[in-house]
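Only one chain comes next, encoded as structure tokens, the form predicted on its own.
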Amino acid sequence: MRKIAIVGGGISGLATAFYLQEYALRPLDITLIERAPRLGGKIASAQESGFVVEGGPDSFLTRKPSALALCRHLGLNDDLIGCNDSKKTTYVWSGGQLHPLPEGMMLMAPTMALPFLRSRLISWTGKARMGMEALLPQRRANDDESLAGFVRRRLGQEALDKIAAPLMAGIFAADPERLSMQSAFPIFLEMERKHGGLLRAILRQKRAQQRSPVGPGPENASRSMFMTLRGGLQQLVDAIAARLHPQTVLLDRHALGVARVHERYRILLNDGSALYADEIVFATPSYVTADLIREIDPALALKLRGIRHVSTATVSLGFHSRDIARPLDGSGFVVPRNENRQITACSWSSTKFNHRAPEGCALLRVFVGGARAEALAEQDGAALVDLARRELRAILGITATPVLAKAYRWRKGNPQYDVGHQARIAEIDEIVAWHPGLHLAGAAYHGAGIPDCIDDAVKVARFIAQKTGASREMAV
């Protein structure tokens, strides 16, 4: 029997696990090796006095279809909500108060005229330089550059600081400086690229929308752009869990190092054991792959080593709605690093989604730290409250101690997509390929979100199964 080790029991190992099972016709010896006493990585809930609380992602994207399908899969359906679309609007701290975003916006494009020039987020000179934006001529180099590079060149350095820098940049942790354009947003270089600049590519889509208008249909039926699970995105992990063989899973054990012995791998355990496999899964974060296989491939390693990680953490607060002055009328707020704030971010779970706080109550999720605060992210739990509640305070006016207070510290768990950050894939994917049973998974490599990590997942599992000489196909 065929014996499949995979090391890192986040979605991505998990995931890897779950499909193998899945696709291999033949039986497979699988075995999970997961440091922690828990299962999910950065999927982490918690269920206290009435709050489903988020500790790492709180939803999955539904326009990559690859974790909603597995949801389904799963028998999870029931469970699954969408965001609140009618209180969806972002607000953006500055010069002292809360902003809405322009209604309309794309990201960091306006698609909607009045909605725009109406807005007080933006100067009247930060308007008319991203007016600008139709009149400049594409880019014709095509290497890549950085999200600060390319919104400057596009759309003026107060469209980077207001909007793009703390809503783009945000989503990755990271520093727009050094935030790769065709790692994090390809789909604005291919509009620049098709259509030379973005407010032309906006204005074409609306005049095709305009001349074949979408039915009203089943087929075209309108879907949240987000989606969770009622109890958390915990119940996906556990629900992968209850799917997987007893015995593949091991806790609380983590690998000391690999080895390639007579055509196999060896993974030497904590515990003083080894296990053997003939295929092997890293499913852990870049760094940590780095240090398990530098005896197989020095030059492997080094490259893993150079896919930056930085430390974030998240801050839940709970309080009563009495307690909250300012309506919760979106789905939060972003900050700029020019307002000199010590959160990144805020987001009104409970007006995000249903089913996230007890009646009478409301949930602030804060965010702390990323590329250019880490220090921040890595204070004690008890230091992230305080902090939290410092900053809303002074920015919602919130002075009610909480009824919740949860803090969960990720330290390096963000990878950074770096200009070049394909490049540096390819060179990896490369290198990968020359060792027989060796495979990567995980958020450091092709994309970040839970979607693109079950992508890894399938993609690994359906290659090791087809290896067996029998899988069979699945829809996911």
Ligand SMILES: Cc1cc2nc3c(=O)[nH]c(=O)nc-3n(C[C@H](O)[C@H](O)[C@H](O)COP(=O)(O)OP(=O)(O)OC[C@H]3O[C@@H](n4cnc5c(N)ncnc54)[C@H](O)[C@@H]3O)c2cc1C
Given for the second form:
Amino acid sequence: MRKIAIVGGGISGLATAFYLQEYALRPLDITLIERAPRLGGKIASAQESGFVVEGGPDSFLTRKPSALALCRHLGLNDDLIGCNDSKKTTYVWSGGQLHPLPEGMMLMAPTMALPFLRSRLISWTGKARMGMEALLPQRRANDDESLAGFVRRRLGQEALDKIAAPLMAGIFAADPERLSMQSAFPIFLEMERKHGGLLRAILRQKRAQQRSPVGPGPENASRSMFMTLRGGLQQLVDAIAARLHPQTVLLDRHALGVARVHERYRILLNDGSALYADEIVFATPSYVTADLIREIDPALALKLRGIRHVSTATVSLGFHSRDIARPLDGSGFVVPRNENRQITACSWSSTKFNHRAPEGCALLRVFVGGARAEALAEQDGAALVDLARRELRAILGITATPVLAKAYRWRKGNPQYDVGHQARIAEIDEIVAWHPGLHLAGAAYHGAGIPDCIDDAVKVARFIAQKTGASREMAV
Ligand SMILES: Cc1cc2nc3c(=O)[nH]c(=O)nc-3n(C[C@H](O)[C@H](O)[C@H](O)COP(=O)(O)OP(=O)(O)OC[C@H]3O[C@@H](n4cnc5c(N)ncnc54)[C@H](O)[C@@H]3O)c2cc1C
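Now that the form predicted on its own has been shown, please provide the structure of the form predicted together with this ligand.
Zooming out: every chain and molecule, the one shown earlier first.
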């Protein structure tokens, strides 16, 4: 029987194991090795005093369907919940106030004139500069550029500082001066390439919709842009774990190094044992993978080490609703860097999703760290809670003691999609193809969100299953 080892039990490793098991017609001997005493990696939900707290991701995008499909495949349909679409306003902290992001913003680009013109977030000069976007010539060069470069060029500095940097670079905890447009937001490059600019693309899209209005379709009508699970995303992890054959998972054990021995891979574990496999899937952060494979291919290890990671932290605070004077009437707020605050954003978790706080309480989740403030995220849990409370006092006026406080630190937890990322990944993929039986999966390569990780896992599982000569067609 072919032996397959998967190193790393985050969503990438788990989904690989699950799909391998589901789609291989011949039984495979799969072992998943996970360093921690629990599965899930960055997916970490806790249920405490009636609150559902997410330490890492709190939801997944449904436009990329693989996470939703996996939940459905696992029978979690009844527990799927969408974000609260009636209260999805995002606020921006600017000049000592929270300003709603104008209605109709497509991330950085306004799609509706009136709400944009009425907004007090952007100055009149800033608005005029953004409006000029329609007149600007198209960039001819095809090479990658940074988010900051793109936004400054098309929409101006104010749009970058107040909208694009906190909102878009924030998703990746990235420095906008380094974040790759090609890898992170290719749709905006496409709008410029195809239509000459963002505003022109939006206008054409609107005209096309007026000519032939298309509804969302029965499938999409009930699907919100982001979804999660009633008991937290850990439910997805637990559901996968429950479907894996017993004996598949080795918890609390980690790989120390991997060598190639007689056409197989020998994985040395920290308990002194060794595991031999015909196929090995590294679903570990890319810098861990780099250390593990340095003996097999030092050049590949070097390339993997070139993918930077930054540290972030989240602090969830639960309060009695009566202690929060301001209505939490949106999904939360982001904080531009030049506001000189110590947090980058705050999600109003119990407004964003139902079932996140007990009756009479509210749950807020504060984000700390990222590319421009890593040291803040590396403080201990108590210091992080103090920091979050200080910031919420200053921004939202909350002085009460929280009824729940929980901090999660993600040291070097966020891969950075720097300018040139795609070229680096193409080189990595090419080198990997030279190593029979060696596979990479995870957030550092082809997309950093949960659906991207699952897509990667499906690709690897399909490849291995087909190699064994007996695979079911995968309906993912
Ligand atoms: C704060 C935060 C918020 C996020 N929010 C969202 C969101 O809302 N939506 C979204 O789609 N994505 C979000 N993401 C991204 C998403 O969570 C990750 O991309 C995804 O969970 C990564 O999964 P993974 O399996 O690739 O890696 P990981 O989850 O990092 O798993 C890797 C696993 O490898 C294990 N490991 C490490 N070394 C070894 C070793 N030597 N041997 C064995 N095991 C080892 C680790 O313990 C870990 O369990 C967020 C990330 C963070 C940090």
